[in-house]
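Here you get one chain, nothing else, as structure tokens; it is the form predicted alone.
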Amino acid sequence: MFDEFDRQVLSKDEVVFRNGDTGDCAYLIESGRIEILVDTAAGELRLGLIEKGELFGEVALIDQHPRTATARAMERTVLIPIQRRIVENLLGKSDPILRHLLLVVLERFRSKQGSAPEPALPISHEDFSRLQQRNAVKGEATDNISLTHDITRALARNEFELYYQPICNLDDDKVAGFEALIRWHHPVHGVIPPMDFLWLAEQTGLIQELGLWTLERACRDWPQLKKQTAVAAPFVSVNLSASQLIGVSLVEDISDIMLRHAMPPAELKLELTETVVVERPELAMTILSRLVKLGSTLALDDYGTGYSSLEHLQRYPIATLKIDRGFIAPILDSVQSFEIVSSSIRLAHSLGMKVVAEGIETETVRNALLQLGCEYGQGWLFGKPGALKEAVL
């Protein structure tokens, strides 16, 4: 009862892998116990017994050598597979020195295979503290491994859904467009907001596939959403991550998606944060320029929360500036916030950009922004994010 996306359920005495098998996967024990056996002249010798929350099979996974032991279930056991591509993505994002040290440790580990285990010694207070810290880290890693596996499964089983939040003209409240916001309908944990899983998708490389899914779904839904708008140039906004931007086929993938769904390029607005353009500025310039040539427009999201904002506004082909809700909410009570918002709007207009104010919740804030010349507003005053059936009246 096992496929690429499911947990593996083993009966008592069932073998996970044998000595010499290809090491293409590691495992996390979700429940049950696993016995690790090594071959000796006298037959198989038990090397250890591991239980819930423990990892095994990770050495062969990383260095791609054959298995050096046999793993067998001692009772009914549930395992979470950890695919090699996930580990390779994580290692690719780590420091080169750390990767080198890891491989050296693995090599030394293999050279010691077959030696007798060292005798246990009384544990000191310092060692106990370190053990507690290690267990805390292990617990966090265990949760992340489980969540990563579930993201992979969720993509295959259509557990993700796009919610849409309206973006309106401030002068007449007409809907100008929508921002696409991903939600995860987890079969156990219910609806999971993006802040709880997108960072992990970014770390593991799954954001590439998740991002393309989001673009595909937004373009598919756009004909229905567009009917809810009442302006001459409507749009749907989709977020791009830093990892997506460095993907070698991003422009071609977006072009194919738009062609497949007959999506007018000018009606697809791609939102990026300042982090996206900081990490690989030259590559970002090349990719973003190509996206603009497709006919799409770019928006800089969460303006004011990142780095070197003025430089990015001048350098990159950005058409829309989105001012972060952290500056919008207090503009009536904070002179500093009011001046930041006011100067940001003037700067954007001087560069030929439109402005979207995020997080608008009251009419008084809306009216203040309108007087400052802000064109668009987004927030609970105009509508909360909702599923397509809720956005389409």
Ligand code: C2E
Given for the second form:
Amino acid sequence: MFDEFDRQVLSKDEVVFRNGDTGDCAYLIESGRIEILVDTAAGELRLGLIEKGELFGEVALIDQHPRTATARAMERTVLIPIQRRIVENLLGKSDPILRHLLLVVLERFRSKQGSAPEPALPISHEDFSRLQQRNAVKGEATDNISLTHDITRALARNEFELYYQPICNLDDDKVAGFEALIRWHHPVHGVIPPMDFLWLAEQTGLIQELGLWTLERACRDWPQLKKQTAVAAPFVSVNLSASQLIGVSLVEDISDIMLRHAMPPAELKLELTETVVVERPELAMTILSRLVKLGSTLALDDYGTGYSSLEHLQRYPIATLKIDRGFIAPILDSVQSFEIVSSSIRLAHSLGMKVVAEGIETETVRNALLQLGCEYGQGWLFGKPGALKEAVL
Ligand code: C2E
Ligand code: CA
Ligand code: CA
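Can I get the form predicted together with the ligand as well, since the one above is the form predicted alone?
Up next: the whole complex, starting with the chain shown before.
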């Protein structure tokens, strides 16, 4: 299933590291058991036993001091080594607050390790629930480390796929374009939806690579996909995350990808949310203007879920407004939603933007939007996201 190259397989009694070795790596136990031993006057004493899903040797991630214990496999054990240089590399790309937080956690762990070991037994009820809590937190952290590891490998193994969902003219149902939506075919967990892994890709900086993969794949698929459209100016929409936008060479990278695939720039639409505009207004203006100069068009995604008004966003070169499905679905039941949607459409038109209503599931909702002058619709009514071979009939 996984490449042995990334894993370390140990047989029974094999030593992972010895007391006094220099540490440059932490380990996650994928299967098997590890015993941690300390040297005492009376010989080696077992300090603890750790099993599948647990992390050990974390201190090596903050310094390269000698190990203070020995770790040995108790049976055939498979480990995922987490190299210090990889963590440093990822941390370098991550948010400074996260970086600081991780260092604090690791420092605390180190000072705890330095103190006398807790008595093995008996433990009080409070001790037990405290340990349980600690293990729960630890479980989540180790899951995430494992998932990060898997994302890197998944890119190399081609486990990601783009699904395409049609975006249609509201008046005649003709397909005007498609939105590309990423899926991960995980070898163990099956299909993982984007919301379950993109946040981690963002936090670890892997979103840069993943984002370029998405753009590359969408441009590669476009000649086939385009045949399914029926309008004069068709497009494929690709989502860009805020952290991608502040990456160093996004504009050059997109330009290279378009050239490589002979992608007509006007047919590549880039979707972004207001986050980047709110967090880095000036940088966003520079990058977005450069993207538009390349010939691409921009769509503002999930409109209505943030705090910015359209008046505030009008100075950015946005061609399309996508109204979030949270407002579209209840449009016929909630006066407030109806008002928000109708005034957004009016305002968008007055600013020269086209409007896409997201999450249209019924004919009645479509008809109401048509009455309001909305140009495009996306949602189950027109089609669910599907693999390229499903989208290409
Ligand atoms: P989004 O950009 O708002 O994409 C639309 C989401 O709404 C998709 O979820 C789509 O499957 C879902 N949807 C569309 N029509 C309907 C409908 O009629 N009813 C309902 N209930 N849902 C509908 P999905 O594919 O799970 O994507 C979730 C989010 O993940 C996307 O929201 C987008 O923010 C993000 N995402 C997906 N692919 C990418 C990607 O390649 N890069 C980045 N940066 N983000 C992505
Ligand atoms: Ca989107
Ligand atoms: Ca959206």
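The term rigid core refers to the most C-alpha atoms you can superpose between the two forms while keeping them within 1.5 Å. Values in this document were obtained by computation on a predicted structure and should not be read as measured data. Numbering follows the first chain given and starts at 1.
Comparing the forms between these two forms on their rigid core, the Cα displacement of residue 369 stays under 2 Å. Taking the rigid core as fixed, one finds a CA shift for residue 384 smaller than 2 Å between these two forms.
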